[in-house]
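In the block that follows, a single chain appears as C-alpha coordinates, in the form predicted on its own.
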Amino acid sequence: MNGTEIYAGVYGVGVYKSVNNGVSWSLTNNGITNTNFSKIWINGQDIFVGTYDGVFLLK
(Lines of atoms letter the chains of each structure in order from A and count residues from 1; the text may use other names and numbers.)
(Lines give C-alpha, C1' and ligand atoms only; values in the text may rest on other atoms or scores of the structure.)
Protein backbone atom coordinates (compact mmCIF):
# COMPACT_ATOMS: atom_id res chain seq x y z
CA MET A 1 0.00 0.00 0.00
CA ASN A 2 1.01 3.56 -0.65
CA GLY A 3 -1.37 5.99 1.01
CA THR A 4 -4.78 5.12 -0.44
CA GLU A 5 -3.33 3.10 -3.33
CA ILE A 6 -2.98 -0.70 -3.22
CA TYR A 7 -0.55 -2.47 -5.56
CA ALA A 8 -0.56 -6.17 -6.45
CA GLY A 9 1.62 -8.09 -8.85
CA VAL A 10 0.61 -10.99 -11.05
CA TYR A 11 3.66 -12.85 -12.32
CA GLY A 12 3.77 -12.81 -16.12
CA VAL A 13 0.97 -10.21 -16.38
CA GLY A 14 2.08 -7.10 -14.52
CA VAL A 15 1.28 -4.77 -11.66
CA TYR A 16 -2.26 -3.76 -10.80
CA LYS A 17 -3.33 -0.70 -8.82
CA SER A 18 -6.52 -0.03 -6.88
CA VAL A 19 -7.54 3.37 -5.54
CA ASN A 20 -10.86 2.21 -4.01
CA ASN A 21 -9.84 -0.42 -1.44
CA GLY A 22 -9.67 -3.25 -3.96
CA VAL A 23 -13.14 -2.81 -5.50
CA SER A 24 -11.61 -2.35 -8.97
CA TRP A 25 -8.09 -2.73 -10.37
CA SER A 26 -6.21 -1.26 -13.33
CA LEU A 27 -3.07 -2.59 -14.98
CA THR A 28 -0.24 -0.11 -14.42
CA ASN A 29 2.87 -1.46 -16.13
CA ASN A 30 4.11 2.00 -17.26
CA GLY A 31 7.25 1.03 -19.19
CA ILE A 32 8.03 -2.29 -17.54
CA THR A 33 9.65 -4.40 -20.25
CA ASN A 34 9.42 -7.73 -18.45
CA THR A 35 6.38 -8.71 -16.39
CA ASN A 36 8.23 -11.63 -14.79
CA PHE A 37 9.07 -9.72 -11.63
CA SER A 38 10.35 -10.76 -8.28
CA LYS A 39 9.74 -7.73 -6.06
CA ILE A 40 7.54 -4.67 -5.62
CA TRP A 41 8.61 -2.16 -3.00
CA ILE A 42 7.74 1.34 -1.90
CA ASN A 43 10.11 4.08 -0.83
CA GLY A 44 8.17 7.20 0.11
CA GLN A 45 5.96 7.97 -2.91
CA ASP A 46 8.03 5.86 -5.32
CA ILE A 47 6.90 2.37 -6.39
CA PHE A 48 9.71 0.10 -7.63
CA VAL A 49 9.36 -3.20 -9.48
CA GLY A 50 12.28 -5.61 -9.74
CA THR A 51 12.23 -7.77 -12.88
CA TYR A 52 14.67 -10.01 -14.71
CA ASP A 53 15.41 -6.97 -16.96
CA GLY A 54 16.23 -4.61 -14.09
CA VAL A 55 14.46 -2.27 -11.68
CA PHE A 56 11.65 0.01 -12.85
CA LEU A 57 10.00 3.03 -11.24
CA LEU A 58 6.21 2.88 -11.65
CA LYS A 59 5.25 6.45 -10.83
Second form
Amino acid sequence: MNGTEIYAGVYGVGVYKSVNNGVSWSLTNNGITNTNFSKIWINGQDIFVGTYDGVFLLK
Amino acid sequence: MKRLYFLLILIFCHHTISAQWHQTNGPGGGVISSFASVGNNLFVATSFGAIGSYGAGVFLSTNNGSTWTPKSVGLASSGIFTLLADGSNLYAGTDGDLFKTTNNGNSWSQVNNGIPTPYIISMIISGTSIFAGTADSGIYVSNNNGNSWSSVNIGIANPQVWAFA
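Next up, can you give the form predicted together with its partner chain of this protein, since the form predicted on its own came first?
Once more the chain from above appears, this time first in line as the rest of the complex follows.
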Protein backbone atom coordinates (compact mmCIF):
# COMPACT_ATOMS: atom_id res chain seq x y z
CA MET A 1 0.00 0.00 0.00
CA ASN A 2 1.08 3.56 -0.72
CA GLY A 3 -1.31 6.09 0.80
CA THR A 4 -4.67 5.28 -0.79
CA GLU A 5 -3.10 3.15 -3.51
CA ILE A 6 -2.98 -0.63 -3.33
CA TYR A 7 -0.71 -2.61 -5.63
CA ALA A 8 -1.08 -6.31 -6.40
CA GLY A 9 1.39 -8.32 -8.45
CA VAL A 10 -0.22 -11.21 -10.29
CA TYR A 11 2.21 -13.83 -11.46
CA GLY A 12 2.38 -14.06 -15.25
CA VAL A 13 -0.04 -11.16 -15.77
CA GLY A 14 1.15 -7.89 -14.28
CA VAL A 15 0.86 -5.31 -11.55
CA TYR A 16 -2.65 -4.13 -10.73
CA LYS A 17 -3.36 -0.85 -8.96
CA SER A 18 -6.47 0.13 -7.04
CA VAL A 19 -7.23 3.66 -5.89
CA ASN A 20 -10.66 2.85 -4.38
CA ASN A 21 -9.85 0.32 -1.70
CA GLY A 22 -9.94 -2.66 -4.03
CA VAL A 23 -13.35 -1.97 -5.61
CA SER A 24 -11.71 -1.90 -9.04
CA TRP A 25 -8.25 -2.62 -10.37
CA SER A 26 -6.32 -1.46 -13.40
CA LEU A 27 -3.31 -3.09 -14.98
CA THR A 28 -0.17 -0.95 -14.77
CA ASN A 29 2.41 -2.87 -16.77
CA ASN A 30 3.92 -0.03 -18.77
CA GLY A 31 7.63 -0.78 -18.98
CA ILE A 32 7.58 -4.19 -17.34
CA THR A 33 9.30 -6.84 -19.40
CA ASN A 34 9.00 -9.73 -16.95
CA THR A 35 5.64 -10.47 -15.35
CA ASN A 36 6.81 -13.34 -13.20
CA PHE A 37 6.42 -11.36 -10.01
CA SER A 38 7.65 -12.39 -6.61
CA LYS A 39 7.61 -9.30 -4.38
CA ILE A 40 6.44 -5.67 -4.16
CA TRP A 41 8.29 -3.24 -1.90
CA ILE A 42 7.42 0.36 -1.04
CA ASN A 43 10.21 2.49 0.37
CA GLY A 44 9.02 6.03 1.04
CA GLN A 45 7.70 7.30 -2.29
CA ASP A 46 9.44 4.59 -4.30
CA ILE A 47 7.65 1.44 -5.43
CA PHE A 48 9.69 -1.57 -6.50
CA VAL A 49 8.64 -4.94 -7.86
CA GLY A 50 10.81 -8.00 -7.74
CA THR A 51 10.51 -10.52 -10.52
CA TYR A 52 12.14 -13.74 -11.63
CA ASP A 53 14.57 -11.52 -13.55
CA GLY A 54 15.52 -8.41 -11.65
CA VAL A 55 13.93 -5.41 -10.01
CA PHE A 56 11.70 -2.70 -11.53
CA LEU A 57 11.11 0.80 -10.15
CA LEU A 58 8.03 2.92 -10.84
CA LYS A 59 8.91 6.51 -11.70
CA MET B 1 2.61 32.70 -26.17
CA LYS B 2 -0.02 30.15 -27.30
CA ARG B 3 2.75 27.81 -28.32
CA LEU B 4 4.33 28.11 -24.86
CA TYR B 5 1.03 27.28 -23.12
CA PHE B 6 0.56 24.29 -25.39
CA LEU B 7 4.04 23.01 -24.54
CA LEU B 8 3.48 23.46 -20.82
CA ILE B 9 0.21 21.52 -21.04
CA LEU B 10 1.95 18.75 -22.93
CA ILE B 11 4.71 18.54 -20.34
CA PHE B 12 2.18 18.47 -17.51
CA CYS B 13 0.16 15.71 -19.18
CA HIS B 14 3.26 13.74 -19.95
CA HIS B 15 4.38 13.94 -16.34
CA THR B 16 1.02 12.92 -14.88
CA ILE B 17 0.19 10.05 -17.20
CA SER B 18 3.56 8.59 -18.04
CA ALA B 19 4.67 7.07 -14.72
CA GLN B 20 5.97 3.72 -15.78
CA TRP B 21 8.14 0.88 -14.62
CA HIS B 22 11.85 0.99 -15.30
CA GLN B 23 14.01 -2.09 -15.02
CA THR B 24 16.86 -1.39 -12.64
CA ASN B 25 20.33 -2.58 -13.50
CA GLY B 26 19.88 -5.98 -11.98
CA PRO B 27 20.42 -7.81 -9.88
CA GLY B 28 20.75 -10.91 -11.98
CA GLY B 29 20.93 -14.47 -10.88
CA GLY B 30 17.56 -15.48 -9.64
CA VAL B 31 14.10 -14.94 -8.29
CA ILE B 32 13.80 -11.85 -6.09
CA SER B 33 12.61 -13.41 -2.85
CA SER B 34 12.78 -10.45 -0.50
CA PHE B 35 13.39 -6.71 -0.06
CA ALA B 36 14.63 -4.84 3.00
CA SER B 37 15.54 -1.23 3.66
CA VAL B 38 18.21 -0.13 6.11
CA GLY B 39 18.10 3.66 6.01
CA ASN B 40 18.67 4.59 2.37
CA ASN B 41 20.21 1.22 1.61
CA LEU B 42 17.97 -1.12 -0.36
CA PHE B 43 18.71 -4.84 -0.11
CA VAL B 44 17.26 -7.63 -2.19
CA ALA B 45 17.75 -11.36 -1.89
CA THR B 46 17.51 -14.08 -4.50
CA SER B 47 16.25 -17.56 -3.74
CA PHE B 48 16.26 -19.75 -6.80
CA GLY B 49 18.21 -19.38 -10.03
CA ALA B 50 18.01 -21.65 -13.03
CA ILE B 51 16.04 -24.86 -12.62
CA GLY B 52 17.60 -26.95 -9.90
CA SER B 53 19.90 -24.23 -8.56
CA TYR B 54 19.82 -21.59 -5.89
CA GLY B 55 20.02 -17.87 -6.52
CA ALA B 56 22.91 -15.46 -6.31
CA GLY B 57 22.64 -14.26 -2.72
CA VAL B 58 22.09 -10.77 -1.36
CA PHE B 59 22.57 -7.46 -3.22
CA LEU B 60 22.71 -3.85 -2.06
CA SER B 61 21.74 -0.69 -3.91
CA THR B 62 22.46 2.74 -2.46
CA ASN B 63 20.98 4.60 -5.44
CA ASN B 64 17.46 3.24 -5.91
CA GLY B 65 18.54 0.36 -8.11
CA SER B 66 20.84 2.20 -10.51
CA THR B 67 23.59 -0.19 -9.42
CA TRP B 68 23.65 -3.34 -7.32
CA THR B 69 26.58 -4.72 -5.32
CA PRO B 70 26.80 -8.35 -4.17
CA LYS B 71 26.80 -8.63 -0.37
CA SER B 72 27.12 -12.35 0.17
CA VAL B 73 30.57 -12.76 1.68
CA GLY B 74 30.12 -15.06 4.65
CA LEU B 75 26.74 -16.39 3.58
CA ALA B 76 27.01 -20.18 3.37
CA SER B 77 24.09 -20.42 0.96
CA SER B 78 23.07 -18.37 -2.03
CA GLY B 79 19.46 -19.46 -1.65
CA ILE B 80 18.06 -16.59 0.42
CA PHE B 81 14.37 -16.81 1.21
CA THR B 82 13.78 -13.83 3.46
CA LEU B 83 15.35 -10.59 4.68
CA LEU B 84 14.43 -8.63 7.78
CA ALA B 85 15.77 -5.23 8.80
CA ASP B 86 15.79 -4.24 12.46
CA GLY B 87 17.39 -0.84 12.82
CA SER B 88 20.91 -1.23 11.49
CA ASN B 89 20.75 -5.03 11.82
CA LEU B 90 19.80 -7.12 8.81
CA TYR B 91 18.85 -10.80 8.95
CA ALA B 92 18.95 -13.25 6.05
CA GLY B 93 17.12 -16.55 6.20
CA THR B 94 18.51 -19.31 3.99
CA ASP B 95 17.89 -22.99 3.34
CA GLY B 96 20.43 -23.96 6.00
CA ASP B 97 21.21 -21.04 8.29
CA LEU B 98 20.01 -17.76 9.68
CA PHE B 99 22.55 -14.99 9.25
CA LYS B 100 22.89 -11.47 10.61
CA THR B 101 24.90 -8.46 9.49
CA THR B 102 25.52 -5.29 11.45
CA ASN B 103 27.58 -3.59 8.75
CA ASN B 104 25.28 -3.44 5.70
CA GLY B 105 26.23 -6.87 4.44
CA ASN B 106 30.00 -6.48 4.44
CA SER B 107 30.14 -9.54 6.70
CA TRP B 108 27.57 -12.02 7.99
CA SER B 109 27.53 -14.22 11.07
CA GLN B 110 25.42 -17.28 11.86
CA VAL B 111 22.69 -16.72 14.44
CA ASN B 112 21.12 -20.19 14.60
CA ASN B 113 21.38 -20.80 18.33
CA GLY B 114 18.28 -22.77 19.33
CA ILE B 115 17.08 -23.62 15.83
CA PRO B 116 18.09 -27.26 15.13
CA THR B 117 17.19 -27.26 11.41
CA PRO B 118 17.34 -23.62 10.37
CA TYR B 119 15.58 -23.56 6.98
CA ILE B 120 14.28 -19.99 7.36
CA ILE B 121 11.61 -18.85 4.91
CA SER B 122 9.87 -15.92 6.65
CA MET B 123 10.56 -13.33 9.36
CA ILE B 124 8.83 -10.48 11.15
CA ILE B 125 9.58 -8.13 14.02
CA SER B 126 7.12 -7.22 16.76
CA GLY B 127 8.36 -4.79 19.36
CA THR B 128 11.68 -6.17 20.55
CA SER B 129 10.81 -9.74 19.51
CA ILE B 130 11.98 -11.21 16.22
CA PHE B 131 10.07 -14.17 14.80
CA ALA B 132 11.46 -16.65 12.28
CA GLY B 133 9.27 -19.03 10.28
CA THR B 134 10.84 -22.24 9.04
CA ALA B 135 10.12 -24.74 6.30
CA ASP B 136 9.94 -27.71 8.63
CA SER B 137 9.90 -26.80 12.32
CA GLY B 138 7.45 -23.98 12.80
CA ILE B 139 8.11 -20.63 14.47
CA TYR B 140 10.99 -19.45 16.65
CA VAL B 141 11.31 -16.22 18.60
CA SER B 142 14.34 -14.25 19.73
CA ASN B 143 14.25 -11.49 22.33
CA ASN B 144 17.97 -10.75 22.24
CA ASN B 145 18.71 -9.62 18.69
CA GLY B 146 19.05 -13.14 17.34
CA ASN B 147 21.58 -14.39 19.87
CA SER B 148 19.26 -17.24 20.88
CA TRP B 149 15.94 -18.61 19.71
CA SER B 150 13.18 -20.67 21.26
CA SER B 151 10.33 -22.58 19.66
CA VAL B 152 6.85 -21.03 19.94
CA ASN B 153 4.54 -23.44 18.17
CA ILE B 154 1.63 -23.88 20.55
CA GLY B 155 -1.47 -23.90 18.36
CA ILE B 156 0.45 -24.15 15.08
CA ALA B 157 -0.73 -27.19 13.11
CA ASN B 158 1.68 -27.10 10.16
CA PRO B 159 5.40 -26.48 10.64
CA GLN B 160 5.87 -24.77 7.24
CA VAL B 161 5.52 -21.03 7.88
CA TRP B 162 5.71 -19.00 4.69
CA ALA B 163 4.48 -15.58 5.78
CA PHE B 164 3.88 -13.24 8.71
CA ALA B 165 1.91 -10.02 8.88
